[in-house]
Structure formats: C-alpha cells, structure tokens
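Below sits a lone chain in structure tokens, taken as the form predicted alone.
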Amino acid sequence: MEALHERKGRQPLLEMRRITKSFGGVFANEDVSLRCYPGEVISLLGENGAGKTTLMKVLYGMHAADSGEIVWKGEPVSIRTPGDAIRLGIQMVHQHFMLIPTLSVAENLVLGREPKKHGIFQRCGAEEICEELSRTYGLRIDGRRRVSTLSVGERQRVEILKALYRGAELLILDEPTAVLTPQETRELFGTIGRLRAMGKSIIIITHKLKETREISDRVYVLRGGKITGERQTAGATIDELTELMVGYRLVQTQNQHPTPGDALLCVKNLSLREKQGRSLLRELNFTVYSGEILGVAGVEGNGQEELIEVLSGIRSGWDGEMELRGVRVEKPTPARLMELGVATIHADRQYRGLLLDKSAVKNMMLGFQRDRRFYRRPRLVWKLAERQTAEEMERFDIRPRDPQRAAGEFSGGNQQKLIVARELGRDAQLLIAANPTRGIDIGAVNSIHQKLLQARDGGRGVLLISSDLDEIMELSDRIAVIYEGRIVTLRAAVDFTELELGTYMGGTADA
C-alpha cells in the first residue's frame, strides 16, 4: 500500500519520525516512525504495554515526546496540547468515552463550539447540525436523546460525529471494539469504510488480529515500545503478525469439549434488587458441572458484576438458592465459599483482587493463611511462601520477579497475572473467572487459556464471565447470554454462530 502511494507521488498526511518517549527511565516508545496517507486506515497493533496508546497520545498532544518530529501535510509541527492537534485536524476517540450523560446527543456534539444567536445557545441549531452530520456520514442518531439512554455503540457513534464536527482529517480510535457486540462492530467497520472513501484517514489502536486484517490497509506492529514490523495487511497472516507481536509462535488453543461430570454449582431463581427496587438480576437458573466451562456472555453492565459478587459471597440481600455439590449454601461469605472449594478471579483486579500497598508474596498468600503447605502454628512460614511466589512468578511470567515488590508497583497486566496465578493455585473445584485475561498480552492470554482448559480437563468446573466474545467462544463448552440481568439463552457453544450470539447480547433476539 505504501509503495503504491509513493509511486503515485502522494504526500503523507502524517509522519511521525523517530519518536522517543520514556517515563522514569523506562522507554514507552523508542525511535518509532510511521506514515499515514489520506484515505488510509492504519492499524497500530501490539500487546498491552507495547506503547501504542502512548505513541498516539504524543500525536494528540497529551504527552510530550523526549525526541523526534511530527510532520503534518509535509510541514513540521509542534503539538503541545490536544487543542493544537484538533486545530490541525487530528482527533482521538478514547477507549472510555468522554460524553456528559445528562446532556442530549446534540448538546454533547457541539459542546465548546455551540451555535449561538445574540450569545444564547440555539438548541434547535445544535439538533440541525447533528441531523446533517448523521446524514452526511451515515451515522444515524437522534440528537434529542439523552446520552445516558444510549447503548455503547451509539455513544461511540456520538464520539465519532463529535470529532467530525470539529473537522477531523485524521481520526485515532483507541481499542474501538472493546465493548461492542459483533453487530455494533460491523456497523463501526462500515462507518470506517465510508470515512475512508471520503478521504478521511484513520489509525486504530488494537490488539485484535482478526479485526486488524479485516479493516486496515497497513499495519504497524509494536513490541516493547519499538516497531517490529510494517506490513500491507492484505498480505500478512495471523501467525506472522502474532510472532511480530510476541516474538514467538503461539500454540493454538484446542478445545475438545469433553463430557461433563457431576453438578458443582447449582443456582436457582437467583434475583437481586437495588434498594430503589430496580432489578439487577432476574431469576437466574443455571448449573456448572465438573469438567466443563460454562461461559457467560454479555455486553458489560448487564448484571455480570452483581452475579460475581453474589457467587463470591461479597453481595448479600439476594433471593433464590445456591447449592455446591448438592448442599445448599446459606448466607455465603468469601471465606466460607473458599473453604467449600470456590476460587474467584474478579473483574476489577485493583478493587477486588489485590492489596496494592502489600508485597506480591502477601497478595499471593491471601486465602492461604491456614493452608498446611505454608502454615506452621502459630504463623505463616514466609520463606516457604516467598519460594512459592517466586515459582508462580516464573511460571506465569510475572515481571519483575520480585516477591517483595508492592503489588501496586506492577503493571496492570502483571497484576492480573498475579491474581490468576493465586486463584489457579487453590485446591478449588469451582473457579469463577471474570475477564481473566483483561489487560494482558497475547502470549499470557494464550497461556491462561491453556491453564483454564487444563483445569477443566482435570475435573474442575469453570464459570467464565467475559466481555471478550472470542474468549467465550473459544473456551466455553456451554454458553449462557445475560441481558438486563436475565439469562436469555443457554445452550452448547457449538450451537451458536457469532452473529446469533451477538444478537442475544444486544437484546434483539427473541428470548
């Protein structure tokens, strides 16, 4: 693609030349160069922590580069703030949207550039602008709707329209499909295709290989803050891009779907309401068997967090029944469930999973205080605990390999691996795993997937609650879809297509 542009003598819209950025002596970007041409979609591919977002924040004026040069339309430019980038025609849609929920779509769209008459905001004018932009770019949205009522995909549409209203020629999308259903992802890709045809340039920050190959023209791969490869997307294979990302070939996950054993966890008519009376969980019924992975799929915010809190003993005040190996559990607590053989990987690693000011070894020992492997009356034997922690850090590639380092000083991905190592290390028959691979690199994702399958094949039951559709479909033996606190379908994973699963996740299929 780039060679074609150069043969035609086209000037790049953007050049980033030898950009270097470090934090506390650690390089986030080192000597990174890239080009983007008008009407081109670039994928910036890499593991978490590879330096993708940092590089784009340098471009958007959120970080100042230590060295290097940015060239825009053939001229060197200084971008010190997002305002500088916006004036040039560079816009960034962040992974966490920056909309005001209490305002309407049109009000969010024009915020900071409101249409006024005699100094008074013209709401009708804002709605007309929204309608015109929606029609021009094929992004249909009602400007009168309050943002708080929108789906995730609709909010993303507003962010893109807001960027286009501000004159974006280059649009940076940070992990744009992270919380979208398959249908919303396809709609987004359709939008990207239309923008490309109109001459807009787009840089997509992602770690998803399939999406990279589907939507981009060229791909730059980062690893450890450096560019490890640049490819025309059409000619690049998934194996090749994976190796550029992690430095080695991955063993593909093989799921044989064995015959499950006895019931481990049985949930009957589980319901939960807020104090205000709103239903959070609505009469959930499901069973997790030994030797199976039951996946719970759904767009985030549909009751998954509340379900995890109930099943791990954190949340009380619910109605229904919970049985473990045929025995009803009354008023479960985290300690009691741990005694009964339940391990939990919580979705929020910092709030639920770790004591950030305590060492890695102390975090690894949470829940093991009376374990015979480490406990000698009247206290834990810390030398044994530290040795065990060091072994787990080696096995799960947790860096730096320092058991005495405070958990809060590890990167997010390494914090996640610390939790997964601890929970898989329990002698637990039931593992509740909520987004177990969020925020970690593709090599560690592959390793954890293998370990979850090994746990299942060893006779454990796994309740996998994940917003990653690929993860759910790859690992699950059966899949339940949760929407607005209710399980709308539950059946064998092989009976779902991706499209059908996404339809249920979006609430648009018949229950």
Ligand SMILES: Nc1ncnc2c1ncn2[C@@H]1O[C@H](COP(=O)(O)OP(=O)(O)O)[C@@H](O)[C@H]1O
Contents of the next structure:
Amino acid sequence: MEALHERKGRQPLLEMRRITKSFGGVFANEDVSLRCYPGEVISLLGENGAGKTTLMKVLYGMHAADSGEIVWKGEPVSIRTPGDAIRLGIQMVHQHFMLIPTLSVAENLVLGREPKKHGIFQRCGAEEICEELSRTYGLRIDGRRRVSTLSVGERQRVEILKALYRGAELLILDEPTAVLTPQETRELFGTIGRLRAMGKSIIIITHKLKETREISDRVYVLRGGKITGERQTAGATIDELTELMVGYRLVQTQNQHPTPGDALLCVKNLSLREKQGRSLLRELNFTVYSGEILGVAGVEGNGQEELIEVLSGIRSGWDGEMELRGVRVEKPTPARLMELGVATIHADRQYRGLLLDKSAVKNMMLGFQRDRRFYRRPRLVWKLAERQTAEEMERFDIRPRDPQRAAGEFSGGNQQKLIVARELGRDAQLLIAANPTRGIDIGAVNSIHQKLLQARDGGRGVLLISSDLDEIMELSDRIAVIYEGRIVTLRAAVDFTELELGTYMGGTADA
Ligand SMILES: Nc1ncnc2c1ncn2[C@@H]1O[C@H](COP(=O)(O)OP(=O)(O)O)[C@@H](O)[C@H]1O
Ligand SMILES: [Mg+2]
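After the form predicted alone, can we look at the form predicted together with the named molecule?
Complete assembly follows, chain above in first position.
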C-alpha cells in the first residue's frame, strides 16, 4: 500500500502507451496502456487469448506494434528486437524454455556473454559466475549439472538467473507457474519477493486470480485485447477481478460436503501392465459413493489415462475387480457401462467426446439413439432431439444457441459444455469426469463446476480425475493422489493442505 503514496512524483521505469497490435485484422491488443515502477510486481491477468503474451512480446521486441509508444526511464525508445530490449534491461522468460539441454547450467547461463581469457572460453569462470549469482539472488542451482537432467522448476530457475546475469531491471515471466508444483511455485514467489526487495521490477502474466492476489502489488486485467481495469491488488476482491476478466459476475463455488450414500463404484486391486511388463496401475482400491465427489489428483502421466480407459471400458487386459452397485462387472465395454449407469466426460473433446463435423444435435444424441424420449420405432425423431438440444443449450448457456451448427465450430468451452450437458443428461448414477475443464475459459469452468456439484447434491457419485489441483481442491469431498500408478493417499479433502497434496503428487511424502 505504501507504493501509492511513495510513487507520486516518481518516474515509472516503463510506460507502454496506447499500444495496438493486430494479426490479419484481428486485434490482439487495442489501445493498451500500462506503467511499471521500480521495485514493483505487476500482474497481467486475463483469460486465454486476452492478449497478454502479445503485449509482452511487443515490449520484448518480438512483435512490432501497429501503433503506440514505449517509454523507458522517461525516454521514448524503439525496441525492434529482443537484443534491443535486453540492452535496455528488459528480459522475458517464456512459457517454453529456451535453454540448450546438452550444455551445463553455467554454460547456458553465460551463453552469448562467455567469460574469456585470451579468447578462450573459461569454464571455471562460468561456474564461478553461476555460484555468485546463485548466492546473490538466493536461487539454489549447481552450475556443473547438465540442463537435460534438471526438473522443470530448476530450468526455470536457470532462465531467471540468466536474465539477471544479463542485467535485467525488468523481468517478464509468462505464466511461470503453469509448469510448477505447489512447492516450486512457492519458491518462485519467494524469489520474486527477494528481487522486488532488491529494486527489480517484475511483470508476471497469469490467468490465476489466486496468484495475482498472492504475489502482485498492482494488477492490469486484459479482456479481448483491451485493458478492462487496473487495481492495487491489496484492495481488489476476487469477485471484482473475475468480473473484469470474464465480463460478468460468476457464482462463487460453494462446497458443502454432504453425507455420502451407497457405494456406486468399487474398485479392488486393479492392476494393469504393459505388454513389456511395466506396471501402469498398481493395486488400486477405492470406492465412489453416491452424493460425493472423489477427486484423483496427480501430475499427468502417473496412470490417470489408463485408469480412465479401464473405467470407461476402452481398455481391457487388467487384473482386479470392478463392481457397480455391488454387482461385479466382468468385461466392461463402453456400451455396457453406459447401460449400467456410468457416464464419462473426457477432456479430450476433439478425439473422444465429439464428432466435430457433425451438428450439435447429432452429438447430443450420441448414446441416446434408443432413448424413449426421442425414439419412435423405427427411428429417432430429430425434431424431438432438436428441441431437447435447444433446451440443454439454454440450461448450460452454450453459445451460439444453434443445434444445427457443427460441433467443431463451437469454442473449446462451449464444446466442453456440450459434452457435459450430454453426459449429465444420461440417467447415470456414476459420472467419471476426466480433466473436465482443461484449456477452457473460466466462465465455462465455473459453470461446469456448478453442474458437477449439483449432480453430486442430487445424489450422483462423481469420480473427478484431474491434474488441476485447484479444481480437485475446490470440488472434491475426498481426495486420492495417484503417483506412478499407485494411490499413495486417500482421505477427506478437508484433511489436506495444498502443500501436502503437492508432496504426495511429487512422490516425496514419507507416508
Ligand atoms: N503470431 C500470431 N499470429 C496470429 N494471431 C496471433 C498470434 N499471436 C497471438 N495471436 C492472437 O492474438 C490473440 C491474443 O493472443 P495472446 O497474446 O497469445 O493471448 P494470451 O497470452 O492472453 O493468452 C489471440 O486471439 C491469438 O490467437
Ligand atoms: Mg499467453
């Protein structure tokens, strides 16, 4: 808060004035103005496609703006290449890292600015530089290690050190936490705090409100290429920021954790091996009750895909038992499971969930071909199907409300809502939701979350398998963590902290 008063009469480090940038007639940035003061952390908040990366690429000399001006320390500057930006003291760490994996940390660090003696590269020099930087900024890293052996979090640390070595005064981080575990995120935020204390300025791009609130002094919200608001973070509420981001108010998700009912799905000693013998799933045991959401958390690639495939009847060749409402299911197929009351929402909407070149109504009827509501011997009555689809589009706010439009022509969020509407429309007691909101805008995320909670409150059981930890924590009544094909913990959601979950997800918990 002190920043506000102190800043009066102080010169901004950076000013972007009325920046406009279009790609083939589409405005990625329109009349965007922004300031950043020395020692300030700015958050650039907005949904996918809002124009955040574009704006920062303009600043970093990777895109030429159509119009607008950049002022650095009070002087108008022309930044045509990243080299120009770097010379001024502006550094950007991208979403995809740009290190050379076969070189060591120290070599990567000094790349392009190698310490030389009589024209010969000095490896020791590089390692010393690395050590000193690492000490100065409190970023632990061993300069001798090869980059290919580093974790993602460590690579990011090297990128940041490299930026600092090149004399960054303003550091731009593009969605830096997207690839990090909660622990690594915490460390990164610690680093950002230290850099701020040293007088560095930081612009962090994010679509996460929680992060914005946690780390930034001030926030600019972008929507559809325009700034919709600027706030001191400390005074801004979640509701207010969400509204700036999506353009309307969202119902905050409330999770009341009702008392669960009967066992719906019971999995016993489920194991799966690859042909070569590698274990993909190891002795899984869990039950999903009616009236509960059981969340399965985990870093992607720890058996979730295989679990979903087994439970939705796509994959055979597993060992163990699967019971639905106390009745053993011997060789489940997707059709058989559907009959038994299992509905599945796949994240992979393009591949499994929808027929993209077919209309919304045709997609809504997948698996309903013989449903009494639409079927009049000998065939499905499309008029009835269309009426039903129109109603679902209303209920789920699917836009545009056109049942005849091809599924592929809806946006990702609307495609996903189509799938959710269809699957909830089944008379299914058990719902398997696999990353149900991956890659879609928060308005649609929010609406799908509400529907899942409603389904649960109505007595259905939901198995939510998601690599989005926020989603798991928000929705689940109980949480299991899957790591290397094994459930390493399973208990009531209220008994976990986020950090603890992160420890299990990273395979470093003792239990
Ligand atoms: N190189 C490009 N060519 C064409 N369109 C682009 C390019 N980069 C971004 N866009 C478009 O500009 C808009 C903003 O994108 P971007 O800045 O990446 O958003 P954000 O980083 O907020 O997700 C999007 O509609 C995107 O499709
Ligand atoms: Mg981006």
